[in-house]
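Only one chain comes next, encoded as structure tokens, the form predicted alone.
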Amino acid sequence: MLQADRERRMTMQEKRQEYTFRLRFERKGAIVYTGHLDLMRAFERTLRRAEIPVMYSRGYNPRPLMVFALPLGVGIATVDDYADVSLRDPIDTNELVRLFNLKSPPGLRAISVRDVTGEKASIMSLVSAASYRLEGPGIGQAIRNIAKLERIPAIKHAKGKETQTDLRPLLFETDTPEGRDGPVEILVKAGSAGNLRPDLLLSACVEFSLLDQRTAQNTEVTRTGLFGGKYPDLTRLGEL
């Protein structure tokens, strides 16, 4: 078949249904230490396994039709994450948390599921701020130094580039009281629009001589929420 032909073909497939499920997820242990491609692997495989119907692209290379709302970098665990899935046929929102985590691999668990079917704004649009928690030595004191200066600048390598930016606008709070060095809570701008990573704001730390660097890269950083709206005005992901 020549390849107009086959690019014709493409073009008059029927419109298929689709069923839309919106999976609150979580990962912990030793599968934080893999990349946002190995996780979407892993759902990949997790979803074929369990023989969820789950909808495949069209083309030559066919993939999975899931949407992250904001990819997790290496290191950092979830307790309140969201990827939406496409399926050819709809299903039990229990059974899907079920037969997911029958196959899941340790540390990657469905915590609940919700049928999204027929909403038009992309997951990934919704994403306007992220909490984390940070824990380590010295942590609580270091972000509460770093909160009070009025520019943080930062160097961002994206696509083998470098690009100079500052990082205070973008870090909304921060759960640092006085005299306390316990975990920290920070909310920062997160998304499309702008997006500050945890590693970011602890390298800042350390070139402003607040953290060591052995320090930074042991300290434990769990997203625990997304949000969606307007600062200060935002709106749990989940009860979008």
Given for the second form:
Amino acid sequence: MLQADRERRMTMQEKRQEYTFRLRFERKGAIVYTGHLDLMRAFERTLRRAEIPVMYSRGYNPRPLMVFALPLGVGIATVDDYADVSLRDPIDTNELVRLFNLKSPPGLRAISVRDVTGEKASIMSLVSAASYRLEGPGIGQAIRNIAKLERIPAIKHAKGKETQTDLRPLLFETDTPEGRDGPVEILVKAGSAGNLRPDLLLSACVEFSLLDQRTAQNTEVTRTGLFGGKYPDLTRLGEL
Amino acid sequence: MKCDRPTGNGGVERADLLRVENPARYTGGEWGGVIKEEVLLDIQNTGRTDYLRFVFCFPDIYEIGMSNLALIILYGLLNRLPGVYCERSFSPWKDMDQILRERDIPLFSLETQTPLCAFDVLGFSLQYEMCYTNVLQMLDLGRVPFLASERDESHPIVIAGGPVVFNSEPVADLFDMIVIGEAEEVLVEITELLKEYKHSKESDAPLSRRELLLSAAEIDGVYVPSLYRTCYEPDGRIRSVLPVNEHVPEKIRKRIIHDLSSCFFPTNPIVPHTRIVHDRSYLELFRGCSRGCRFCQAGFLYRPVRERDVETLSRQAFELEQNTGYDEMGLLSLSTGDYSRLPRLADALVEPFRETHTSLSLPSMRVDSFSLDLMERVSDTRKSGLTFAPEAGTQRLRDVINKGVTEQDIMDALELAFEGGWTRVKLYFMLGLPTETMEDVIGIADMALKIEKLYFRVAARTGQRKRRLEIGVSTSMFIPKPFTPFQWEKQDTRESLMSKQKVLADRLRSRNIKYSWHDPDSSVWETVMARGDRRLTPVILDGYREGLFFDAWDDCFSLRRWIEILDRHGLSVDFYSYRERAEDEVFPWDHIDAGVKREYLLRERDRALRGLVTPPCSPGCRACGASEFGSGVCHASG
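The form predicted together with its partner chain is what I want next, because the block you gave corresponds to the form predicted alone; please supply it.
To see the whole picture, the full complex is given below, headed by that same chain.
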């Protein structure tokens, strides 16, 4: 069980009323170069500055109750991401957006808010796929070529261990909506049951000599959507 | 040295940022950062601006610099001045340093990614002596010539301030001007003069750099190093430090803020994206300290004690909490327990902060029943460790250093703390204090062991032993700093300090006690820098050119290499550190007036050697000289 869920359960057990709001947000610009923990802190401080009545966990070290749909890596922008925030009091959704954006750091912006109070499923468990836009010279050709392979072996670093994985089954679709030399859209598996990080795919392009290292690292990566359901029957998280 | 003025991202690309540790150090864009669009528009349209462009340079990494109160205050202050735009730049860590060199990108500001050389003014904050090589790194990468004498009207003006400027002779030649003391007022005066200088460049009668510096030297608290000459005796001691002409003051007196309550203090500081060393907002209770611990330079430099009133502080506290969103606030001063209205301030803050889950941190508190109770009330989180600084292991030596605390005080406080459930204690000591003997060293171990026994006695009595006892004993090295009664003393040698450390390590082998010590190597060099003169400038330049910087970081620092360079220049650690000074010896810092009188320091030195303590300022003035400023505790009524 995740820490946030455990804290939520503790809170629920004390029969305290809580209201959950799902914030759809974007991040771009300088704040893209922060990790997931830093982004969570930025959220927390924004909510505090905006004096939004956030619910805190119980115990020795009370934290605001927030759950993010899918962590964002360092260097990755997003135009369609979600976080659930628990509040002590209900609030008008438009007002929540307005207050958040008044106090959020440059580049971090709430797009819309939905009241999801009482919905059982954790937002993290809903995520099954994500789409990303990759922009940079030669990226279209590289991704098209790598998608033709039957296997895309890659080395995954997790918990101090290196493991061999195959990225190919995690890569659902690729598309170049603006023509062959324009940006690439990829649709990939995401969430706890399997997750393709776009930087791993870019590294694989380097391994197969489809891109040079610097071009790969300079490729702009933007998350463009989060989806629930089972591929190919996917629904945008915002519509679930 | 070329200075292009690229716009946009300064040349650093995504691939570079992904290669370095913590890229958020270099990207800016934080909440509270100041972007003056009008300046950017000016530059876009005409290639120049009438604004005075100032870059606050902190010669260490972002996480340390952003925790510095001076940066927070002066950034806010300068950006409120009409016609001034202040940005920030920090030492890039070695990974980014290498990228900037490889890719030929000048060091830039965080706000607008402007290369340092394109600014009108570089303002360095010198917080510790070990940062000097990083000043060189920033100038080098920022494409600004190192020495003031190498710069002309086309280069930025380079100024410095901060606690080490009371003796900044080893780097004095790098700076056009040095601000002595508290900068809030004098910096405004300097920017006025610099604006005049900048605007004159567009006129028929442009001011020369020399004219600018002569005018600057007339401002109280501004030290223009190029207007002073140091003469040496044949044996290497200083004969005199004298101004070059009669218009330049013989002594530069430090500036202070007389009324802190009406002085500017920013309540909307920058909130970094990334975790910094002190990740909280700060409330500054007062400046100065009247205790007079004889080893403590800050205690003498910041006299007299001046308090902010409690109404101002509580207003600032609530503004800070609301504007920053931080969930922790530090009450800052040299000795927080000495703030005369601490109970009232605590009463005003504790309840509202509990509501909003904001905790207060109370560094520099003496531990007693009041402070334990307060700590219990102010912190949302579980009991943190308690910190004591007895500094010396025996009462005799504590009297020598005028540390007004007895073993009984500490034991009484700890008994209360252990009864209250605290189980983590940190004890800070210094090794190598004047008159120290092995008995004093062993006294440190004895105190720690007594505390351990006390804990088990209390635990047996109260029956509570939930968590493990952790006693941390930490020793640092005494450094005879300028403007203290010990400025005439010599430093203990590295070998002697290491043998003392070993004695302690052997005696502190209990599983409940953890002994840690500060590396004596860096203390040796810090002393040379703290007491040094202008002959050290070429040493520092050589060291930097040979790749020595980030000296404040133990794994980057090499005493052996520094001593080799020192040797090459015919100088020695013996001369600077291991030599007791005669009472009439001229110090490299004698042209700086920190407000405390030499006679007072000599008097205190004499009392120290006789083991006599001197009580704090109130009640009763000790005639240190600070009353001449005409404000603060010296002139408080009642």
